[in-house]
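One chain comes next, on its own, written as structure tokens: the form predicted alone.
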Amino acid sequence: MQRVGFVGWRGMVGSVLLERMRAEGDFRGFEPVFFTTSNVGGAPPAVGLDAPPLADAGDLAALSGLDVVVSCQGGDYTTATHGPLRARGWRGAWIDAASTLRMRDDAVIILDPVNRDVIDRAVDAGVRDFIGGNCTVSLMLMVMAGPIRAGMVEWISSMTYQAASGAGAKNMQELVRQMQVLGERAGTLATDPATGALALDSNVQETLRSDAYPVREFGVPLAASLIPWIDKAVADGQTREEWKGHVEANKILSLSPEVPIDGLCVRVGSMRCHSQALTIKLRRDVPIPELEAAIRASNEWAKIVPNEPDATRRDLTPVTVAGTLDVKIGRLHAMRMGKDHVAAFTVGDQLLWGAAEPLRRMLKLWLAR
């Protein structure tokens, strides 16, 4: 029977991971052994079958009596842990939700409900490392990989409204602290019928501006406002997690010639859940009902909203999507620029299908073969 480390199991992504195998079964057909960085010898997870206790995830010998390391710890750790490991001879495969491996050659990026044809090539080909991609290019493909592989779209144009679970646990309580430190701040403002809007707003603007507003994590306020600035800067005047969403999609998919992919990344105050507006050029003009079943094409989590007033408020909204697997994609229309320009907003769960799902997925694939 196959061993499989997991190591990072307790954080955001990690604890999304094994949520989801616990719900779809997956504990069977091998051993698991559960690692960790500060409690050797502790108790493992509650996953519905006996396990040894807790693992040193630095111990390069207990990894290298693995058949499969999945790992949600981090690139730090991905960095300190991955090419000792190898050097070793150790030949099993290396799943990983950091993007520490992403862009090398000898790595695929996993998201088989788009690109399971590159997936299977790199495995006949002998490749042992399996990337989680970049969450909001994950969630674009999940609902853009039909139109693209037909060939009918020039390029793209993402803007991104990225949640506060995408910069981490710690991220998400400050927002909800921010939030509670408002309404706190405002008081009978916020209920007071009398209120005028500006006396609200003023009171909401002097507490943002605050030295005791709670920004120990996002350096700025978040609620109430939002950060366009998400990563380092890198070159051309991008961030880098806009530089990910053109060399991460082709690289995915694996298109020669590559399609243009660019746009800006901005922190918004939704708790969970990314959403993306995108302008995409089309190679000709494409009727939108073709164009929704090359949607529609994707794969069978991509859902189209009807381009009305009451479905979109109602279904394209990370309310509706978050703890599900469904990738919505609505407002699709032609724009004045021409009939080959069309508008499209975009929502799923960035802690699924961009982060957890795509790792439990190539677990079963790889154990499966």
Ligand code: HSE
Given for the second form:
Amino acid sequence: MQRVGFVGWRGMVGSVLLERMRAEGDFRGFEPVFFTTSNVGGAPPAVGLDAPPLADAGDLAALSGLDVVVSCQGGDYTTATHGPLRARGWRGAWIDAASTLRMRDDAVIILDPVNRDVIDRAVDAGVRDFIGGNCTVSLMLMVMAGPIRAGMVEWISSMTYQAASGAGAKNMQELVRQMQVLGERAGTLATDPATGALALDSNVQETLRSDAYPVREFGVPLAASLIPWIDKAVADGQTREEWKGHVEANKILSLSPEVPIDGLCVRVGSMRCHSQALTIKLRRDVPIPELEAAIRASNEWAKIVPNEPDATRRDLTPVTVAGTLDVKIGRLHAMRMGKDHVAAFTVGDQLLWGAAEPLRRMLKLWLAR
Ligand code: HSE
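Could I see the form predicted together with this ligand next, after the form predicted alone?
Full complex below, order starting with the chain above.
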């Protein structure tokens, strides 16, 4: 029986992974081993399969005895462990949520609903490193891979609205704490119908600018504001998050020639859904119904929301999409620039298709092969 090691299963992405695996009845037909960086010998999580006490995540000998490692532990762990493990001659499958190995030639970025063919070719060629994509990129491709692969798309500009969860669990907590402090400081100004909007606004601005406002994680207020910068600066004025859009999307779909993808990435006060406003430049005038058909044909999770007010307000929001596997796309319409420019808005849960789900499915694919 194959032995599968899980590292980083207690963190946010790891917890969602285990939750999804339990929900799908995935814990069968293999021997799980749970690793830890802090609690060696502790009790493993209850997954319905017998598992030994927690093993040391830094123990290369223990990791070498596995057929598969699934890591949600983060980039530092990947950097410290993957190379030395391979250097020992380990030939197992490394399935990882971190970005460290993504762009290596000998790694494939996994998003099987849209790139199963790329994954299969990589496996046949001996690739053993399977890396989850950046969440924004994966969520965009879940709805746009169909039109791209049908040759309809010349380029895409994606302006993102990214959730606090993408920055980490502590950031989600800080966002809610920021909201709480705003509410506490506003007191009855937020509820008294006689309050003037300007009085309320100055109270909020004063709170946002006070030295005591909780900004340890984000560095600046997010609640009642936004942050138009994610990750570090790279070349040409882009952030690393923006750079990933083009390079990862083209690698995931193995596109040649490449389809240019670029835009600005912005953090907003959403909890776990990333949204994106897309400008899609088409190679020809594609009627919207034809574009929608290509989106639908790509995979069963891409869901189109009619470009109507009630449907949009009800269905095309982080509130509706959070915790579901649906990736929604709506507001689809030709733009004033010409029928070959189409606007769209998309929303997806960044912890599911954006992080845990491609890993869960890759493990299943690997074990079944
Ligand atoms: N980098 C993403 C973000 C999340 O900051 O929202 C991980 O893919």
